[in-house]
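What follows is one chain in structure tokens, specifically the form predicted on its own.
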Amino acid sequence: MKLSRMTALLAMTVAMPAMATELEVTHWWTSGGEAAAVAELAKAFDASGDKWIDGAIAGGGGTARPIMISRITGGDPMGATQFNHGQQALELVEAGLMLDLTDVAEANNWKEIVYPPSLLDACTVDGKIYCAPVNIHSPEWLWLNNKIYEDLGIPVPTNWNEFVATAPKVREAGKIPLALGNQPWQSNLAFGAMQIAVAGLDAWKAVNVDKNMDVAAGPEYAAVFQAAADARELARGSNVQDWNQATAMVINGDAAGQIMGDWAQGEFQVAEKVAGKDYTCLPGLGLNQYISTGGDAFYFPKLDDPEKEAAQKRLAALLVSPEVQVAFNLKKGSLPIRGDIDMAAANDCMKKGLEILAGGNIVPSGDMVWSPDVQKLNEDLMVEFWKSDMSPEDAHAKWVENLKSGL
């Protein structure tokens, strides 16, 4: 969908300023693909008459979030800041430190256009909307280097089980079967991806939505922990730190595959690799195709400056606008938060995600169903598990214990 400039201007809740208002925007998008995507947001905001002051924080969300929160609570707020959908900013909202965007959402019909509705629900506290969702990121994908399999003379795997079965040949060829970086959230993400892929949707919902601890301790999840133990062996020798370094191992042919979110797509795109030809992407690890409705949203700390507050609301409206949604998500590799826009330029991997999303095979993200405390306990557990010889049985028991602490 292409809007005329006049239509786009009318969609804004506040008139364009006579002079540019600067807003510092903090985020953790620093890899090649991420930088290309965030540049689209900055370009659109600057073109609207305001000025985006980029406040990128390297090291991923685990590094950036404490810095962002410390600045907001310490009286040095930025104009806007990235968080993931869910409960990450809940305490800041409850403390009265975040700008209420309900008027922007109502003026721009967010409740009618944001899909799935859970994205806006995650921004809503006591009936008021406090963030602008910008994308849907599902973390449960398996990315494969096609050439490695072609050189070995074996078919490219179509699911996790086939991938595991090919691992010995990959290792014999001097390649690492599974690339995994050392950032704590990466091992936690890999485990999360295995939950639905191996245990299945019904078991996942029973544990994470219904909080059924009998299912959590049962055989379906015992199989998940065994799969994680298998993956731990496949990742042996993957000695990189950042997630995009692990993605680069797959792109460059040093590793056969990686479990990573669909943001990895941006790195393949920057490397000029073609989906379906150079690499294969398997949502739900090819076993259970679904979309986990995680992703990113922007929150706007309260500022004692009416001019800047007006600019904050202009930026919030712009982030959800059709043109920005298309430009940003095509570069990011994520899915748009509205279904009424033209994504004809999407590549094969993004189209897979769009089809799953349209079919309604979606579940809430972990941030939406468990508190930050439970998330941190399980992240720490996964780091210990992946870096040691902890048995899958012991890890399983500790994981159930962590979940129970959040009930």
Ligand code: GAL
Second form
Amino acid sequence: MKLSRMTALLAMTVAMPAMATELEVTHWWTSGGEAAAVAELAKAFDASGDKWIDGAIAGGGGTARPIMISRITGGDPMGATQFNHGQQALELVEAGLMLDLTDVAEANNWKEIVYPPSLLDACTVDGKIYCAPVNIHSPEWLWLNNKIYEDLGIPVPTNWNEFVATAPKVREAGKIPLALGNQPWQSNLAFGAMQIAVAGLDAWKAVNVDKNMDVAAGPEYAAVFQAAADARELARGSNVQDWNQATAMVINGDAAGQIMGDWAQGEFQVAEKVAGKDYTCLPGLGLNQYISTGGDAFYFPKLDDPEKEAAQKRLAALLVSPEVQVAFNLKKGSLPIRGDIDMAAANDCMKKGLEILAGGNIVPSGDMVWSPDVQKLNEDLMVEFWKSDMSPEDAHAKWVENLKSGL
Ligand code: GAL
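Output the structure of the form predicted in complex with this ligand; the preceding block shows the form predicted on its own.
Following is the full complex, with the preceding chain placed first.
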């Protein structure tokens, strides 16, 4: 009797894993492709014996970030949270609210494996590492519906200029040339993609890295504002809110193209569209094939709970691990943060991104080079510009003022 009870108890101990530690993880990944990608993170964390409590916040980063920040500063921190690495979480780190992950980074050789190193630099404050980067996401892509062009009997554009030149035919056929959602960051993203495509790398660096305001006010950037005015015309009639609704317009053949980040790839994938056959992706809008290497990272608010802190560190290590990097990024459409993993399963678009990355044709992201305040001013300006008849010249002058306020 005694023996069988003991055996039963023993069996229970073996069968029952140690109590899983729950961590609430907040993020703004709610589109089909994003949800599929974040599910990979949750799956891996749960499989490792802990428990991912999903804290998705709808409405995009612009809605989610203030909520995340106020929870952390207001004494209701989550176990982990997404931010774009760069300056978004800087004030939280400086206020001493975020967990130092330097020991995790050292134990897992992040300094040796994370590529490009700027990703880890963007997590580092005063020599300490405060975030686990999960991807490189590049916003400089033009996504095109091939069938629209086939039906019109014209070749699918290979760059922004061809896209603009063929837009009247698209319009005549009753389609919207350029899908654009109404959330402020989307018009800002489109403008950012045009900057590097139209102004070129040297002018881009002069303005965004060296903060040369003469170049900002000069002819290369006047051309960018002119291109933005063209794009504004092409987007007339595109009355959707979320970025993935705009992507859906391209997928469904209501619009010919969208300027959007590599995460659009996840939506085409969920819709079972094939890169190169059903749709075309043009990094650098097909003009200047540079991508910026911002991305998503997870930060871990201090919780004053040793058990949770250990789980936070386990999650940080897991996010950077090869298996999670492959599974997550294949679903997300973004690029992995390490070059030592097998991405053979990548589709045509991801391969283009990987090639650009391998060639070193990369620039820092807006979040890395400008403060959230400047970013916000420019978002507001872009909303006004895209939704009104503001002249490119006026918008240009205002934009230079915005940049100067951040110097
Ligand atoms: C970005 C984020 C991407 C992406 C996008 C749209 O801020 O870094 O991963 O999914 O928002 O939600």
